[in-house]
Amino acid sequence: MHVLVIGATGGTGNALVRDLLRRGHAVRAMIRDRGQADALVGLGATPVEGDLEGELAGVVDGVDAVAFCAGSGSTTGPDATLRVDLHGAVRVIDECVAADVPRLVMLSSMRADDPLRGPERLRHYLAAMHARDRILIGSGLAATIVRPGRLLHDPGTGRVRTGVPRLEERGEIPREDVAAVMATCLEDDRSIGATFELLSGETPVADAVAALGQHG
């Protein structure tokens, strides 16, 4: 499979690039700065320049699937969240529709189903996630929406817990495990149409993703 990873230099996106390459997939990694290219080439990925706030034409051409892991960051404020996390993601969805790229796996956030469940300081972010998730669902793409809890830099465990559409408790999960779930979703069509929350747990990733088909 030829996969474009958007957000390939971030923590979760970079973990996803590595995971997909280990599985034998061809990975195209979107970058804004040419200075980021060498590190990705060293992993075995093919860098492609694109900007969620600028030029995106052609970045999705020729791929089988897109994995969206990008974000403006936790310290940039509501304006950047709207420009990047919401509008940038919607532009990618539109590019996929226009280029007939059928498959998109979206990294979202726990509590994006109802932003009022989140703390007040994060509600603008959760509202952006909520809006783009709904736009993706209505796009006609074969979509999967992954909504993890608080992201950790700890090594992955390979074991998770999912909730369709939600988990009632809060929690955490290593970025490596989120990446493993996203990569497995790209390989397992039973995840198409699923929107789910994700935390560390006891179920092997492959089993957790396979079980998503039971909720279809």
Ligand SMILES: NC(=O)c1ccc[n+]([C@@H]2O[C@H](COP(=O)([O-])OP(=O)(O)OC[C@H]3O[C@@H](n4cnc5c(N)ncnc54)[C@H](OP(=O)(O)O)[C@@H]3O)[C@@H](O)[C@H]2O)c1
Contents of the next structure:
Amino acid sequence: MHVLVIGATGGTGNALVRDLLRRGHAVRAMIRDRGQADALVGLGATPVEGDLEGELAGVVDGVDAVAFCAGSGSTTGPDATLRVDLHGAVRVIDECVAADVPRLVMLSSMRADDPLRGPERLRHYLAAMHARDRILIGSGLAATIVRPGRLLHDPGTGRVRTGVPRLEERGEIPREDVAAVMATCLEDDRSIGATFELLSGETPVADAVAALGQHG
Ligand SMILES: NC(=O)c1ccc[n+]([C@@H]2O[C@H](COP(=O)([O-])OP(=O)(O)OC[C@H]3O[C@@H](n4cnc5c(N)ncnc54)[C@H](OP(=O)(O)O)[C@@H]3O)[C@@H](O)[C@H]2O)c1
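Starting from the form predicted alone shown above, please give the structure in the form predicted together with the ligand.
Zooming out: every chain and molecule, the one shown earlier first.
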């Protein structure tokens, strides 16, 4: 499979680039700055320049799937959340529809189903996630929406817990495990149409993703 990873220089996105390459997929990695290219070439990915606030023309052309792992970060404020996390993601969805890219796996966030469940300082961000997830669901793309809890830099464990559509408890998960779930979703069509929350747990990733099909 040929996959475009958006956010390929970020924590989760870079883990996903590595994971997909290990599984034998071809990876196109979107970068904003040419100085980021060498590290991705060194991994075996093909960099492509693009900016969620700028030029996106052609970045999705010819791939089988897009994995969206980008984000403006927690310190940039509501305006960047709207420009990058909401509008940038919606532009990617539109590009996929226009270019006949059928498949999109979206990294969203726990509590995006109900932004008022979240702490006040995160509500604008969760509302943006909520809106873009709904736009993706309505787009006609074969979508999977992954909503993890707090992301950790710890090594992956390969074991997770999913909640369809939600988990009641809060928690954490290593970025490597989120990446493994996203890669497995791309390989397992039973995840198409699923929206789920994700934390560290006891279930092997492949089994957790396979079980998503039972909720369809
Ligand atoms: N942190 C958490 O606890 C948490 C919990 C649940 C969900 N999430 C979601 O997970 C996402 C990924 O988190 P992370 O910590 O793995 O990411 P990260 O390390 O913050 O990386 C963000 C990525 O987005 C890219 N990006 C930012 N603005 C962009 C733009 N205008 N155009 C193109 N790319 C742009 C960055 O590129 P550059 O290298 O060029 O800056 C980088 O590759 C978050 O954005 C959030 O939506 C986070």
